[in-house]
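Only one chain is shown below, in structure tokens, and it's the form predicted alone.
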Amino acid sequence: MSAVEIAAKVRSGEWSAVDVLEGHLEAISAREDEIHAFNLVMVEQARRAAAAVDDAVASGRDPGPLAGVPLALKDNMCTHGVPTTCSSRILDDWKPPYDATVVTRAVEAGAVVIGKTNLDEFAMGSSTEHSAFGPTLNPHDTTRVPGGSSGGSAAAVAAGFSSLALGSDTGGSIRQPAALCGVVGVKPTYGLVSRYGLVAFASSLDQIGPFATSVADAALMLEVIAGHDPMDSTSIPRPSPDISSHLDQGVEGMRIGLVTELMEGIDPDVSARVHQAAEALTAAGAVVDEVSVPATLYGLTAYYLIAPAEASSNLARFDGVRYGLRVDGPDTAEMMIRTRSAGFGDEVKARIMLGTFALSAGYYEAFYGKAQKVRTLVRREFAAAYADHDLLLSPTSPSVAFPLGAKADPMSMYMCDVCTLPSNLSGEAAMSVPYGTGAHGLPVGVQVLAPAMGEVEMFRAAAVLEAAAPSDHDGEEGRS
């Protein structure tokens, strides 16, 4: 159900916002059991909010853009005095006294939080398979992943549980999830949205973005949350953009790259359909060729040195003292040992302690200074594809979703972040689109990326995108 058509009747009186939430909490009843799209589900709370927009409407007042919508919460966004896990166990139950900045705007824009989803613990990973509450499963086909690590903010949407959720990027987290999923995951230019709120792991790649059903609704979610945040010292100093009413202006004219380091490694399946993509665009009245952009091979590595090195530094907060879980010791020094040890999973600290590595005394220059060198040639050699092209394109994903447990080694799913975490390392926006199935009949996602600030001309290809996206019976060679 599209959250621009609940938003719009809900506020004409048309529907009642009780009836549409109850609509999503019987799609809940029916299915999440077997998905596990959720940590919790805000059941009362949800009843409350909705009717208080019901009561708005009533009242001749206008409850805002998202009225009335059913909207889920990637569980590391803080929510006032209501749990807020990380899907971690060391801060089981934790209750945080403020909101995050994403959600005080969301819920006076009239939506109505509908729950808190799953992750890979503290945002690590690509499968949501690292979650202390166990995994979330692909609403396609649940012996498969939804990818990760928003994977229950994306199951949420795909399953018709949520018109709208929100999720954290760091290296692909909101665009891979999307893409296994398929529906439209955004990872906005670097201080666009506000992190006030966001639990961190990586300070200087986390991003929030929104998981939608369609690109008009995804542009609706990111103007309500987008614009300056005083609380936030990364934040913008703009006001949030307008992306709706340009959706319908298409391409003509621009100028797109398809970026031939990240077609390499990539599923049969999902490079027919990328290349599809670059076919409509063309269409469309763009110009798409070939660009180079070779840092992105080095991305990877840049990568798991600074995002496990910032992690290492971030997570240090989470030691029984303050808040979350305690496990007493005989000392200070033993129960922050044993709260951390029985708090934190495997992929947790295998992070912590590989980011600690890099920062440490000897290993610094040769591990994290070197990533970060790195990270400014990728910056450079995006900016010098910018100058020749408004836009780039890439598959999301190198496939479409795995089944559970096929990636345990560490290295090949690290690879499953290989073409969303470069938009990382730069700062700028991307955005994964649905377009069409691949093998197993399984969703694909197709990658837009933009420069920084560029969401209004990365929003126009991607509604290009989203109307010549082939339907689920197109392309049956491309299946397996």
Contents of the next structure:
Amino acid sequence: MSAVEIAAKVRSGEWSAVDVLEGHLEAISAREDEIHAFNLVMVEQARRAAAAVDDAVASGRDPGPLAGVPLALKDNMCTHGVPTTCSSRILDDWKPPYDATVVTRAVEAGAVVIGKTNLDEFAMGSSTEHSAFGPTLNPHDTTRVPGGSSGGSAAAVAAGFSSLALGSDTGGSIRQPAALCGVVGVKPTYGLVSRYGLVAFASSLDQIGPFATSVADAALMLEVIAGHDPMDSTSIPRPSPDISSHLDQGVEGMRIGLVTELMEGIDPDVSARVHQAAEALTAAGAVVDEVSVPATLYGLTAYYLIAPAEASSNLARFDGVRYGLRVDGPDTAEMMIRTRSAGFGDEVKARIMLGTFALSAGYYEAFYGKAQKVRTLVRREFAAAYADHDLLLSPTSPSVAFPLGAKADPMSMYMCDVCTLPSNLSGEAAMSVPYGTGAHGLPVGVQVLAPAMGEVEMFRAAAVLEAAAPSDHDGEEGRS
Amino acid sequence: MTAITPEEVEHVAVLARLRLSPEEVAHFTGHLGAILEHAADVEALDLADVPPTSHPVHLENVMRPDRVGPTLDRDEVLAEAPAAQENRFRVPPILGVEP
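Having displayed the form predicted alone, please output the structure of the form predicted in complex with the partner chain.
Below is the entire complex, every chain and molecule, led by the chain shown above.
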């Protein structure tokens, strides 16, 4: 259900936030057992929050731009007094003593937090199969993955469990599941949205962003959470941009480049949709051509050294001392070893060890040092492409949603992020917009990429694509 | 570039405070080896004159006034700790354990 519509009608008193919430809770009752989008559905807290929104409206106070809009949070965002697990045994039942900034801002804007969504453990994965609490399934086909790592948030929005959701994107963890579930997903410019209260995976890459069923809803959500936060030292000291009032301005005269290298090795059903999307942008007055950004091909390797290196450092904090699991031992060192060995899953252990190796004496220059230099090449080549293009275009994912267990070997899973992770390396903005269906009638996502702080132009192009998107959906979104 | 050996995996596990069974050592040697082999394509690039990028945003240290602000509630934080005593996190002995 549209967040823009809910907020407008709740603010005007036409709809009650409680009724809106109950409708979504019914959708959850009907299908959550099958989908497993949530680690926790916050029924009672959500009912109290919705009632408070209705009380505000009744007493003449404006609850804010997200009045009564149900919002699902990826379970790596801290919620005061509410379990935040990162889908890991090592944080099972940990209750943070504070709210993440995005949570505070959403609640102050009138959003009703409906639950915490499943993810690959510590956001490490592209399928949500690496959750300690079991996988999330794709609402369009429950034999297939929803993508990941924010698969629970994507599935929650696609299944009509929540109007909006927040995810985190380190290498594509918002955009890829958005594409596979047929919803809009946005990775904003690095620094646009505060990460205070987001459990860190790779700090130079992580960014929080929205999932929504429409481009306008995603813009509204982003406007609420963006803007400077003194609690995050990487937060850009600027106010939140106005995106919504520019959405209908079109792409007339914009120069948009289709990234040659990101069209290679892509399933034909997906690349056909991307070419159609390019034609739609041309028809709307944009000048679309091909542009070569060869460093994107090396980005995958750089990413899979940089992200684990940062993760190995960030996840050192899970040591059984201050929060979460402790497996006792005769001394502190043994306690830490037992706690970490029991608490982390296989994929997390693999990435911690890979990162530790890449940073260790004798290997630092050959691996981490080289990867950082490749990162410079990616940034330079994007800068060159943006010198004569306003935006770039690519697939979001090389394929539609794949069956559970299909990507057992690690490199084939990591390849899922080949189109998305270059924007994390460069720190620039990108979003996925649903664009028809591909093989097996499953959703295809087209990625719009923008330079840093290019959100307004990116959303304008996304709105054009949304309006032009083929309507041969299988109609399984289950919108209430 | 050589892939990783089982001995190196065991060494890295020690550095990362992880204990692996022999089966896990074999599993992770294959898993990490597959990724490190892929890293060989970066080896082919001439990067001698390219500076490294550690972070997408230029950051400088910023000083702020040294003023006491709000902090987390101590009791609430300690209530979530695995063990606490006298307003502190409690841990097993760090030094002086008999072997």
